[in-house]
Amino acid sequence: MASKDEIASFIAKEFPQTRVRLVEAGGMAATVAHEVGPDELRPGGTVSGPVMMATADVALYVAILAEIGIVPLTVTTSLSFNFMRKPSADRRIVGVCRLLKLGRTLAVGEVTLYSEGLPEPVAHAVGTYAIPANRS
């Protein structure tokens, strides 16, 4: 298992280019954030769907990271991704993953996606991640 301060510096270090921030991780479930601003917005005024799936990408990783500890190549094999309706584009995204499935070399979770203090869900996901069956 990893803590959530290690993690946050683990993904701080490795993938300095995410937004994405660390809010909770453990008991087989994650929260993350994403900050919007203009950068992250599309036409139309709407957070824009890579942002909103690299969050989702970003909570099953961290989700996982909390159980199985730092195992810098665990990777998505696959995400599906359903938009449900218009994010708010003054709000962060936030994340909230839970897994559904943790073996050996695969793990299964689902990711809803919120505009920060609205009750609606934006987007749901489906992913699946493959675990090295080496985790050294």
The other form holds:
Number of protein chains: 4
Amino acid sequence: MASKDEIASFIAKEFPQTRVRLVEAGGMAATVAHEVGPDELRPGGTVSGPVMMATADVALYVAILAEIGIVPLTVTTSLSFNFMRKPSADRRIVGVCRLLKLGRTLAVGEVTLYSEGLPEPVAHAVGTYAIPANRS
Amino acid sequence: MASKDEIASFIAKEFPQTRVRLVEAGGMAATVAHEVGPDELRPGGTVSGPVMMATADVALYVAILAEIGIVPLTVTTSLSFNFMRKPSADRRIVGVCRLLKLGRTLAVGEVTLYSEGLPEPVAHAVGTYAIPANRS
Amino acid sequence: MASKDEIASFIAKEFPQTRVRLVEAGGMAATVAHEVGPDELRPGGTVSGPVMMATADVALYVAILAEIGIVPLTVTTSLSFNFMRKPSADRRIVGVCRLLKLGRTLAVGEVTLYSEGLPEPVAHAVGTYAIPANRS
Amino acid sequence: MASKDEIASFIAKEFPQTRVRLVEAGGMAATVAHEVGPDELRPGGTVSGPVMMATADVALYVAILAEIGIVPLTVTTSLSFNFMRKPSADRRIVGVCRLLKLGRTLAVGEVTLYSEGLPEPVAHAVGTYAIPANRS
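To complete the pair, please output the form predicted together with another copy of the chain; the form predicted alone was given just before.
Every component of the complex follows; first up is the chain already shown.
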């Protein structure tokens, strides 16, 4: 298992461009938040799709790493999104992940995405990750 | 809104072949159960994929009808499944649905599928339904 | 690799309830057809969702077996569907599958579903299958 | 219908951060390409997931606009990805989209993603878009 600090520094190294921040991880779950500023907005004042997609991907990755430790070759094999409501332009995107399965070589989880502080989800994601079989 | 009895009799009429039974519905949620017998099994003693898929589809449909009333032209527009564990051959498949969005013309929900009485999910589904705009 | 006859008899044995018929398989592709009769219809005269889902599942399975031979423990790990048009009540459902990836332990493919003889697809599916690593 | 130039200038305005370029659009299809440079790479030299996701999203959007004209309120309602092979670090990501349905209020399409010039797909996506009913 990896601690919150270990995961945060791994994410900073592995995804240097990311503006996703780790809030908490552990217990087959994780919460992350993506900063929202001018670079994350589309004209009209809505958060861009790739911001929500990156948030979900990192939330799943972090929830898995918190269980299995830092395994860099863990890779996303599928991600599915439903976009449900227009996110707020002035709130962070928060992703709340729950792992549904953590097998030896495959993990599956779901992420509900919110505009921070608002009750109704803006999007929902499900993802699968391949974990290397021989990770010593 | 439709009562549990109204929904159960609508399902029996609309899906005469189904062996899915309504357990409860309401509050943006629903639980259903699919009987498992010889017709639902594959050689080797696992529940067939179509049984799990039908269970998820009905769970979503029922959760929506409990909110909007009996609207027959509500149709499934997408369904996504992750199959995670081999189901038990001698337990019903139970589907627990939570609606994520109930808009005027679109509903989105997720379903976690279990072998009845066992804690770990066997599959997970996400579905979207189109609701007719003029349903007066 | 498995021949068309080997696959057809394996499907008949493995899925004894199925009414899906193998039309052709090979070259990272397959075509199958599902009979449509009273058992496959919903009131109002449309083909039921589970019929389309079973057709897609078998199409993918058959396309994989045609490449790797009869490997019974190959299992569906995910299936995603978009339902696009109401199928015809008096035509078979035809599934045309194309494999996108055939790795050592994972296969990915897509299936376009038609009412036989009509040009516009009624549904589309994408699926992933896990192939046992040691299949001697 | 919108011309290639109209679409390109709309994309530049609507997605000012995007590095996706329109290659061609029309006939229920589109091809786009995403530049790949240091900002698109992860340590180890693979193209980041959000780059592939943005490419698929724009490919679908462009294929739809080429049919219905510039309709800014057309929004992504779902996107599903399968990631199949590690993309090349020194080639553009190319997305080839085919629309499966173009209804009055809903469009569905699929996108196969390649590292430019290589034959095997790196990823595959399916997406749905909501088109405003009154767009006169």
